[in-house]
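Here's a solo chain for you in structure tokens, the form predicted on its own.
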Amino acid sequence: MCGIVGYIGEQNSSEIIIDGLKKLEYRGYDSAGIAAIVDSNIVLQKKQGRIVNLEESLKNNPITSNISIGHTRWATHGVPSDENSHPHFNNDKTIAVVHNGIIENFAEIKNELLELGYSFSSETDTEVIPLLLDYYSKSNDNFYEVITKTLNKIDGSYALGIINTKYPDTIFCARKDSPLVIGKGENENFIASDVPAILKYTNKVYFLDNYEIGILTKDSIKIYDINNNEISKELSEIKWSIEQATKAGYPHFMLKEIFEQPESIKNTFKHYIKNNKVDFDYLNIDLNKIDSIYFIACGTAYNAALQGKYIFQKLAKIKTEVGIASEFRYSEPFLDEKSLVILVSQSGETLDTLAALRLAKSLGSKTLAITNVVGSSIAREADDVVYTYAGPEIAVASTKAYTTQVAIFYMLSLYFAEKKNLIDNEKYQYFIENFYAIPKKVQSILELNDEIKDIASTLLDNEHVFFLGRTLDYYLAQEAALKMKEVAYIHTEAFPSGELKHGTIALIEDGVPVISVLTQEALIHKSVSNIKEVKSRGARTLSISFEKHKDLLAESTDLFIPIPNIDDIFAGFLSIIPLQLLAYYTSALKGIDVDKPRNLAKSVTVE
């Protein structure tokens, strides 16, 4: 939530904070700003809604200077509006600041500040930073000290840019639980939230970590601890291009990262299977020091591990349960030293899950992140990680990353239940042969793209949409109804299917869309009852099933899906994926910006 950048160089830094924006709007935001010295004074603009509307008032007044900090915001205190969008500046506009978190105790510091005489232009809780920074550098001249005094002034998180034109050629950065990083170029430095901001410039970054402050100037970038010690950090090396994070001739990233999905599953498959067998030798844990698992996530990726949680189970044997970060720390959770708390998030960023980390490593739980984004915050604080290969994830609304996330959970799994000697050569070679058939699997239902389009215009006038399933198609269930949502604006819900006769079953009426997904071989039987249950009560009825059900499925199903036949305990890659396009497509139809759904971020970086 809310994007960095900043820039100090040699060329025009307004153009490059703009560019950066964009590629931060993944992110989610409500309004766009940016601030540069120029001839010893600051410069703001800064607009409500979309940057192109920062972008046109720079073409009418055009900034010139080089050096700058730009922002996105993402409204917490204060509707979305001019005043409240950053950057903030102190009252007489000598120090400029944009800030990514949420300070905790800035209701007490700004009537402080206000007694002390200062006055406030906005309704937001990051107007005390600049504020404070402008009263402590009354008794001392040591910027990095004002800086420091005030970071222990403040409670939250933050992720810090700051500009001050009695320093004219140097930007401060600082964060705490907020993502930040440096990106170290040729006669130019740059600091942004997240990669794909800068990566057009340079390829080489350091990774802040929390209570770090940065003071770069053109030529040179220094790094402290919040106690005046200077970091010597590892300059990390981004692997992937910039093209790789562009739309490549798609109308959307989404779709775009929906037909990357085989290419993403197959080299998350071939990182961790060497000689035919899963390697994650290099992961510290003794399983003999295991009795239970615990994953915990939020969103996309808590539906994800929901998978995990069932896969862990059927094959490693290990008692395992699946919570909601944001509520996972205020359960009294049972943890100790033999616990395995498994992280799961796509940016490695979400806050809460980062909270839910900290807890299990204060109780002595062994955490192991999975994470697509190396140098993440999750990544680096976990005891281990174990990387997807989804490439840059764009699209607000996650795809490729969910089922990178679930190859891995099947990956450690089968591990898990080799070094527990649970499983002969044979059944492994099974799951092997398995991984590298899924793949092309998945391939060969991206090709039925325009039957899914004419499915989903059926769609576009339905206030409600329901889900059905039983066991792990219940958990796809879950993860279509949310995909729904996000985009398509629809309200979704999803229901176990044996449990529509205990409530859910009210809600059914006539030409009410009841989607069920049915590939478990067991419960194929039980779940037909169930869509002729909805049938015959109106519902307007889609099956997603394995071919070979078709003519089961006739009667009951108004329209159905084809997926290619697989062992069931696979399915939960191919059925996702006709409902990652139906939700795509239903958004796309409405009009809807697909990639920036209203009020959502890509990365939630405050609780």
Given for the second form:
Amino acid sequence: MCGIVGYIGEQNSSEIIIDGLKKLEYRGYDSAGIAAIVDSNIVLQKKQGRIVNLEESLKNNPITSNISIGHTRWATHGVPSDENSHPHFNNDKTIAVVHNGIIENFAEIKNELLELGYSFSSETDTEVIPLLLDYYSKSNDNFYEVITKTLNKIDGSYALGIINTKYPDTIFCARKDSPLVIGKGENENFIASDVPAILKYTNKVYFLDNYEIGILTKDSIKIYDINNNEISKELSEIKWSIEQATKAGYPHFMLKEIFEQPESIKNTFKHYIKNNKVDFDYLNIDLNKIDSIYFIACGTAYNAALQGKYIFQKLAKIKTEVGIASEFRYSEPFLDEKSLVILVSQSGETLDTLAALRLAKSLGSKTLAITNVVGSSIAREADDVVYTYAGPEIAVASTKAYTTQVAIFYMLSLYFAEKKNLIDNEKYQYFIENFYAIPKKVQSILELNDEIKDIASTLLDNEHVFFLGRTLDYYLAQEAALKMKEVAYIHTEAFPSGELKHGTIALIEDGVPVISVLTQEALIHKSVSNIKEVKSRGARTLSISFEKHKDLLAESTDLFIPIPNIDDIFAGFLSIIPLQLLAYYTSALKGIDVDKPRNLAKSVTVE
Ligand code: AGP
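Form predicted in complex with ligand AGP, following the form predicted on its own:
Then the entire complex follows, led off by the chain already shown.
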């Protein structure tokens, strides 16, 4: 939710800011803006809409400066407009602020500031920050102290970038509950919401923690806590390259990321399997002290967690629940010190998931993060962390993070099953062999790209698409339905095939597409009957199943997408691939901006 970037150095900062904002556009794209210090004055440009609008504006009115802060917005308080765009500033335009997060007590602060004679030029919560900085500056010459006073006054979440004409060679920054990294360069330094924004210039970063304040000049970085103690932080080196964060010839990140799955799944398995054994010995989890597991997540990570529950119960025989983070927090969950709460989050920054993590910790439960982003809030706050090795996922719609999360669940449950003596060596090795075989099978499904594109072209005019499945296939259907909704703007529903006739079948009429996933051998005949039920009521049926079931489905399905044969316990790794491609091509063929679907953002740091 919103992206911020800042530069201080010797180069012209506006190009670096635009470049960085484009890398952060996945975080929000309602409007964008920049503030720079030029000849002891702050100059601002803010434009509603995509970053290209700001870029155009800068072409017409260039800003030349060595110090700037920029912002791309996902609107929360106030409609997307030039006025509500960041940076926001004080009344005499000597202080400018970019903000990612929400100031929860902004209304009462706003009233106090209005009474003090301040005026507001936007409807945002953020504007109270430059005005508070202005107010406290009147009685204090130390701007660090002014910042700490302001931070003590505001409630909520923030990553802030601040410039002040009194300090023309300095960028100030601070964070609480919204991510912020400081990039260390040669004669230049950076701030950003996420590493890709600055990776072109440096791979050396400090991950700011809550209530930390950074003070950057072109050749120094100082970090303080809120009590004026200077902190010595570890400088992290980012291992992935800028190429991994670019489209590399693909028309969209989503397609590139779908195609990266053989590699990302392989990398994730490879990282935790040594000498044909899954190794999670570094985790501080004593299964004898755990009686239940809760997976907590949002969106696609939640759908992946449904597969986690399936495999944990089946293989590791541990009672497992799955909860949507925003609901779980308010459902008075039965958590105690015998619960293991597994937080699943690609970004590691989703606020609801983070809040659920904090709730679990406060109730004495053990917490484990499964995330893709090293140094993210959820990774840092959980007792233990397991990283997925998907590489940077840029498209708003999650694809490769999902399959790598599932890879972790399978490895963890195998690891736990062995610890509990539930599995003999032969079966254990059977799992490992299948893990090794999955990437190649995924690759072979990607070769059906053109056929899937053709099928997608038949869905463009449909208002509704239904997805069916049973057990594991139903969890896959839920993820497929979410993908199609978010990128192709088609209303979708996923139903358990057996539940269809208890109401939903009333929605089936001539020409409605019904997409079924059929991989669970014990249920396949029942599922085929369900397809026949909808087909006989006019549905256009598409089925995804193993190659070997082509004949079985010939009569009931109009279109068939085969996936390579595999033991059905592993089917989820494969059946999701054509469904991701189908959503992608439906979106692309409709001319939708696939990577940045309307109203969405990649990292949801609001509740
Ligand atoms: C995925 O396609 C969605 N855009 C969204 O549901 C996402 O999975 C959700 O917001 C959770 O994000 P996280 O994994 O970063 O926590």
